[in-house]
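What follows is a single chain, given as structure tokens, in the form predicted alone.
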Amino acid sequence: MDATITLNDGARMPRLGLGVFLVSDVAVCEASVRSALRGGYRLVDTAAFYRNERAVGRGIRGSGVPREEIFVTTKLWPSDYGLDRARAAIGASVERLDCGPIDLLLLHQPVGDVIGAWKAMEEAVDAGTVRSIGVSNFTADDLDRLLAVARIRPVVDQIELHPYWQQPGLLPVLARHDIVAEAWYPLGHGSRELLAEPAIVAAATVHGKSPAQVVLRWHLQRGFVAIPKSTDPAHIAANFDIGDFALSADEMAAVDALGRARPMQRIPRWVMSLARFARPRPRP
């Protein structure tokens, strides 16, 4: 299986990366990024809201891996939506990361002046400041509203996605528009229940892998991009060590059958609407 996936704008994105959500200690974040890149990762996912873009940039620069081999994703927070605010926020993220153009920039939540922010992101693509643009947490209806006016189509929708929540209503819409599904919480937020499922444990036993490795392999074979988060060097290495086995059709079907009717991390729309008022304050 190819280690990358081709986006609808022609860019190639690694299928497996490191997420740094909730990694608030900047030294730990920097070390985790450096460790991941030295261990073979080539995708790192951060966001302005995570307050660790500077640490991610330092980890990239300190890794010894050529910048052109690394795919960096960050996100705009809704308080920075709107044309002028988004222009400024994009420049601020570029400055904090300090590693050249952003490979993929996402709208973090579908609230606030989405259209104004999207226009600023399209301008950034035209200027070469950003290479690809996409969205996060967008539903099918959110995508319809954006696609009706977008000049550049989103390449990715980063969403909650794992064997318990397989986005049955959204995935066909993404496929129709050639938008890649990227999984945050690909392990169901490390759900012990999920990792103890007989179908997953059985496959792990057959292949001599951990349940987490089986779930991550399921993501890749489903055509998703996955960004598991870890700060433990051993876990970071294990999460990446999934290229030497493949799940059979029966094993895939058994994991597919674990799907449930609702997500584990449902975020009420009124909570998301508050996001436009809360500005992230970057850490050193």
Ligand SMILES: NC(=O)c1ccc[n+]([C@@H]2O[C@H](COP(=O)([O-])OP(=O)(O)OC[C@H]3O[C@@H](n4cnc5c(N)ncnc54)[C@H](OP(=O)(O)O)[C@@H]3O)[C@@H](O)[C@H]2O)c1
Contents of the next structure:
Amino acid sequence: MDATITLNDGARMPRLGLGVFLVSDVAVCEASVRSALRGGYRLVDTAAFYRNERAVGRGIRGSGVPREEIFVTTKLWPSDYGLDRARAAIGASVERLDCGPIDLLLLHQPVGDVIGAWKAMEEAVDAGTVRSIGVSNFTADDLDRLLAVARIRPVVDQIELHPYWQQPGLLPVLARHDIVAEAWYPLGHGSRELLAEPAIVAAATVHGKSPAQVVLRWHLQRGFVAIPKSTDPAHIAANFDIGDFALSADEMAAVDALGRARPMQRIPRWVMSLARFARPRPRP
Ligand SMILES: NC(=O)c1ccc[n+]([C@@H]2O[C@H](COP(=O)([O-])OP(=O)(O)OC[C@H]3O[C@@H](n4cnc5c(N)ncnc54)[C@H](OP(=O)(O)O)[C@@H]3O)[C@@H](O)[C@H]2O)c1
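Switch over from the form predicted alone to the form predicted in complex with the named molecule, please.
Starting with the chain above, the whole complex follows.
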């Protein structure tokens, strides 16, 4: 399997990366990014909201891996939406990451002045400060509203996606628009229940792999991009070591059959809309 996927704007994005949500200790964040990149990862997923963009940038610069081989994603938070605020916020993320153009910039949530922010993101693509743009947590209706006015189509929708929640309604919509599904919570946020599922443990035993490796392999074989978070060097290495086996059609079907009717994380829309008022304050 190719290590990258081609986005609808022609850019190539690694299929597997490191997520750094909730990695609040900046030294740990920097070390995790460095160790992942030295171990072969080429995609790092952060956000202004995670307050660790500076640490991610230091990890990238300290890794010794040429910058042009690395794909860095960050996200705008709703308090920075609207044309003028988003222009300033994009500049601030570029400054904090301090590693040249952002490879992929996402709208973190579908609330607030999404359209104004998208225009600023399109401008940033034109100016070359951002290479590709996409969205996160967008439903089919959110996408329709954006696609009606967007000059540049989103390349990805980063969404909750794992064997327990397979987004049955949204995936066909993304496929129709050639938008890649990128999985957050790829390991179900480290769910012990998920990693102990008999179908997953059985496949792990057959292939001599861990349950987490089986779940990540399932993501890749379903065509998703996955960004597991870890600060444990052994987990970081293991999560990337999934290129030497393949799940059979029966094993894939057994994991597919774990799908449930609801996501794990359910934040009501009105609560999420309060994000417009909570501006993240970056750490050093
Ligand atoms: N766009 C959004 O709204 C949004 C929302 C949530 C997340 N995200 C992104 O998605 C990324 C991943 O999501 P997530 O961090 O919430 O969940 P996750 O990657 O599904 O799970 C992370 C948890 O799994 C554990 N883990 C990692 N590798 C493991 C392994 N090999 N064996 C056993 N446990 C393992 C980690 O602990 P250790 O650190 O101890 O390994 C951590 O507790 C985030 O970091 C972020 O970049 C985006």
